[in-house]
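The chain below stands alone and is given in structure tokens; this is the form predicted alone.
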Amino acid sequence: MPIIRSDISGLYNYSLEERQDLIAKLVKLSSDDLKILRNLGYLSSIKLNTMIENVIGSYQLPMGIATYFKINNKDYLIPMVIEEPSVVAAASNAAKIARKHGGFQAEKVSSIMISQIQLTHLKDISTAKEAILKNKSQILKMANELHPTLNKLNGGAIDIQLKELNTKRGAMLIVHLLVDVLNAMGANIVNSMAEAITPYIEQLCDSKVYLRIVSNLATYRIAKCRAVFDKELLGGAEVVDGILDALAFAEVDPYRASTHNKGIMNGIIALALATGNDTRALEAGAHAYASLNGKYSPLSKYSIDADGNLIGELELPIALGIIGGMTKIHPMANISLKILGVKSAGELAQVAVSLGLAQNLAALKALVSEGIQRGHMALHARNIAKLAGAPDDLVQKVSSILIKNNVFRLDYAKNIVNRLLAGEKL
């Protein structure tokens, strides 16, 4: 292994070819390697450099489409980037199961985004809280001064609340500014009008502002939705009754309850990073709702109703944006919009919850009857044949004896490429 050093001075000012070639050389990539980090696929070295610092080429995922889906009453194909497999075809069956009883039902998912500004040093919370409260109109009146347009579409600074702290390091008084972002994700709308009001609140308050941040908690932006699962779809009561156990083991026990979520962030993280969103804002989001009650707990809920078919509610901070950041700057973003026709963020919200809660079901079921290996290892098969070596008429062929043997060695693989190759049959 050659011997690297990683103390590089201004690498941002070198081009991308540049950049290339140094680490290329630096850590003694094949050809072949900077020929692969030589392809930007759609996008150009200009908007790579744009998006990020030191850039030195792009990386794909596959991008699948999720089918079957309704939602309030209207169809949807779904993007999905992700590189799990057997993903994209859970979500799109738990659909079809779904869409028997109408299929899922979201609510209105509001577009309100929370700034945090701490206040330290303070003399007297008191007189702080009172003089913030007594000036409310006129800090709300200077956030809105900075985004003017937000404002006129009946967006913008909505109102303050205030939280006292004790800390170890003392009390502190943390005002939350209420922005409703309107269909962006928010995040850089309410991290400016924070710092622009910091200030004129240090001075009101006689105190020291350390931090002015959006809270990824997104209370205000809540998305909940409800669908029901036929009980004979499912593969019938018993089916149902291992769902409804494992949603109770997984009530009582986090190191369950984290993987039952994790299921459900498959579906949203995916639709996320197709529409170019933060995927790190949801998961942190996500976790932290399932951490309010002081335990960590599952995210969804299951029950029956009277014909004994499975009802399931999904319940989670969604903060989606449809304007603004990576969803207009990249190509196929822009493409997995249109594929969606979502008119809002609070629409694609609607869309990532149902979505989330037909991956947790798909999951679940999976669990109670076959195992969750079974997708999986189908298309883990293919790939292992063709690392092998497989011709593409083969491929079907050797995943399936690695399937049957239930051996997925790539050695193995490439025994039964070369006997296959030699005429034996298999």
Second form
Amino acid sequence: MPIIRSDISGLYNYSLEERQDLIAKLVKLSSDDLKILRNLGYLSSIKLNTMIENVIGSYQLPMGIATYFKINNKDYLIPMVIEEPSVVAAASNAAKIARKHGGFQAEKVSSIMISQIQLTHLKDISTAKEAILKNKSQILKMANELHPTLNKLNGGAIDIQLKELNTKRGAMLIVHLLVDVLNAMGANIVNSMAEAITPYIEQLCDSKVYLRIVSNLATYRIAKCRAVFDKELLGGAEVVDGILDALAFAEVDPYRASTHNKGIMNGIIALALATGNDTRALEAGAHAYASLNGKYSPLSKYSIDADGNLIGELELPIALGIIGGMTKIHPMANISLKILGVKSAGELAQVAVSLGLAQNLAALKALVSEGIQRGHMALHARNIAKLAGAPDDLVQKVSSILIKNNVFRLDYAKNIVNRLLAGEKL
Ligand code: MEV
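Right, the form predicted alone is done; let's see the coordinates for the form predicted together with (R)-mevalonate.
What follows is the entire complex, opening with the chain shown before.
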């Protein structure tokens, strides 16, 4: 690797193409690399430049469709953007199993976000609290003046809650501004409202405000769903039993709980990416919620019904938007929303939580039966077959030989391809 220096001043002033040239030159990219970098796909350089800084390209990932989802009696095709094989197939498989007993039942999800304002250096916390509560309607009015349209649509700042915290730097008063952000994810809305009301609050309370920012622990946007997974379709009582044991394991062991929840987020994040939503906010919220009672726990629950079927339930905060942010700017996010046909952010959260449960169930089902690698290997084998030079009409044959013999080496695949091409019957 060539030795490079990273102190490039004003990279943002370069055009996108100049940046590509500069980086290519600095790290000695090949002309093929540069060709890939130059291919921006469906995103124009203007669009890319308005999304982030120092853009040098656009990064593609596969987008798939999860099938068989019925949620609150409505069918959905769910777009998922993810690099991991088997995830889309697994979700579809779990949704097919749930369908036998009516699919997923998801509760209504509200759209209230919390913004936190941190008051420090307070002379007297009680007086500060009183001052804020006395002027609550004025504070809410100031916040709402910033987003009159939201307010007209019956959204906007609706309440203020106060919380005293004893920290190692002294007592602090935390103001929670509650805002109904309707169909937006809402971080930008609540951040700008919090910033707008801060000088007034500072003056009211004679204090110093540092942070004024959204909380990603969106406890007013809890999404909940439930589904019954048919015992026979799951593979019988032993699989049901195994899933209950897998959950019991996760309930007492954070090492397992973290992977259990990762499986849930495989689905939710893939949908968030497909719809142009903030995936980091969702992850942060989910894992904070998983440890809200002081112990990191699995986000889903399983039990059995009278017929031995498995009942799955999932609950977590889901702050997703269908307007604002990237959702309308990114053409693929737009297409995803059309495929989904959701009418509100709350409905999208219902789809997300159902997808999360399906993903979790599918992972557990695989783990307690054939293991997770078999599904992974099916796609992997196809890739190896292609890499080994199998023509399109032989890819399936070569990959099934690799799977049957449980050998996934390229040299082995090449040998199979050559023998098949030479007319050998394998
Ligand atoms: C892999 O992406 C997800 C799983 O590890 C989830 C789980 O273990 O429950 C299979």
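Because the structure is predicted, anything quoted here is derived from the model rather than measured. In this text, the rigid core denotes the largest set of C-alpha atoms whose superposition between the two forms falls within 1.5 Å. Positions refer to the first chain, counted from 1.
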| item | value |
| --- | --- |
| Rigid core superposed: K25 CA moves 2 Å or more between the two forms | no |
| Rigid core superposed: N418 CA moves 2 Å or more between the two forms | yes |
| Exceeds or equals 2 Å, Cα of V407 between the two forms, core fit | yes |
